[in-house]
Partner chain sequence: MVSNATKLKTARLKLPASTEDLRGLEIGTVVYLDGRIFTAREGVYKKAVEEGAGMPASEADIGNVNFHCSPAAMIRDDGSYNMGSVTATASFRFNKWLEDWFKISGCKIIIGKGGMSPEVYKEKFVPNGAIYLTTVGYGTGALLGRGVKRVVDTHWRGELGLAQCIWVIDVENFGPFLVESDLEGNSLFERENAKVAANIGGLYEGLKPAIMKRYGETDDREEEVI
Amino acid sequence: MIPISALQSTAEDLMAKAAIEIPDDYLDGLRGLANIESGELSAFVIQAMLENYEAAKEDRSAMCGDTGVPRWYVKIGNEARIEGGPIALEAALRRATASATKDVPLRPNRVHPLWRTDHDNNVGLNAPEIEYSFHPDADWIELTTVHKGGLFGSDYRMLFPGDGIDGIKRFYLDTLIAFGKRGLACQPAIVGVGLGGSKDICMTLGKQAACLRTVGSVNPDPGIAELEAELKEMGNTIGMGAMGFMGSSMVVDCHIEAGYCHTGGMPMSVHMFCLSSRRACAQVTPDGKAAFRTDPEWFTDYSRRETVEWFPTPQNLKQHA
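Which structure does this chain take on its own in the form predicted in complex with its partner chain, if you write just that chain?
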């Protein structure tokens, strides 16, 4: 049985970690872009950001004053049992979101869309979002929080099989340029692309690709991996850098996740995870211990399975050991 107190205190720690500490994979990727950036203004912006990450860590202060929309991804091992059940878990995540807002502090960002009601704690109607997935042969729970910038850099479009790779590239460029001008998307970004699925899942997959995969990770389908590399390269040759200034630093990495879609369509979504790519993860075991990390390992062979039945291979099992 996983103690609920451990889940709540871990969730509180994760809220602060996500807000304050830039993940190493993103940082390394950004440094890589900075090293080859020749645009003077774009290079200055990235340098300021690198110093901002240091300041945030030293001062234990949120790296960005805009909290974005804090949310939760929960992966539950098939054998995991939660003290108080899933209802208690959801309460713990809502409490942690509210208390971290006060303690870090974070900006209370969440308001009612029409009445603009603000609880000053980032909790409200359908907020924070909690998404679930499951994992075979495991007794732990993994909590991930993501605080993604909330306004710009995402778009959805129904493409068709006839649009092909050209159509994908075109819509990708459209989105990057539209939101890259003036740096509305706060690039350089981790760009996530959702391909296929039903419309809502197309959005979900793209968002998860941006927020839950680390810089340097590749899709296991070699064809998709190749497209990821091509799109990354393409984004960095637009001629646009940080804040939309002339330069080459647009895409820290490009991740694509796919899902089976309607035979007549090829829906696509694009998401940009900004200069404050805030994600933090922990695995909580039945002994109440939490192991923190920055890689949510959200996508697994199990989550990407294509067949009716799931046949674990020794390799599949090892993957999440």
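Please supply the corresponding structure for the form predicted alone (the preceding block corresponds to the form predicted in complex with its partner chain).
FYI, this one's just the chain on its own, none of its partners or other molecules.
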């Protein structure tokens, strides 16, 4: 039985880590871009941000004044048992969000869309978002918090099978150029691309690809991995660098996640994480101990499984003969 107190205290620690400590994989990717950035203003911005990250760690304060909109990703082992059940877990995550908003502190960004009601704690209707996944043969729970910018940095388009790879590239470039010219994202950033699914799943996959995969990771499908590398290179050759200034450092990495879709369409979403790539993860075991890390390991062979074991009936076999 995993103690609810351990889950809440771990969640509170994660909120602080995500706001203050930028993951090493992202920092390494950003430093790599800094070494080859030729645009004067773009290079200046990257260097300033790298220095800001170090100052935040030393001062133990949030590295950006806009701490985004905190959200949770929860992976539950099939054998895990939670003290108080899933309702208690959700309550603990909401309490941890409110506590961290006061203690880190985080900027209270969440308000009612119409009445602008602000509880001053980043908690409200459907906030923070909590997404779940499951894992076989495990008795732990993994908590991941992501502090993602909450205004812009995402787009969607319904493509069609005839658009093909060229259509994917065109929408990708259109989106990045619009983000840079209109100030709709803080780059350099990890770009996530969702392909397929229904519209909501397409958007979810793209956001997860941006927020839950580490720099340097590749999709296990060789064809998708090749497209990821090509899109990353393309994104850095459109003449834009940090914060939309002239340069060649738009994309720290590009990740693609796919889902089966309707035969007549090819939905696509594009998401840019943030120049402040804020994520933190911990695995909590039944003894209440937490092991912290920065790689959420959200996408696994199990989560990417394509089909289901099933046994055709004689009627099925006859129809497909």
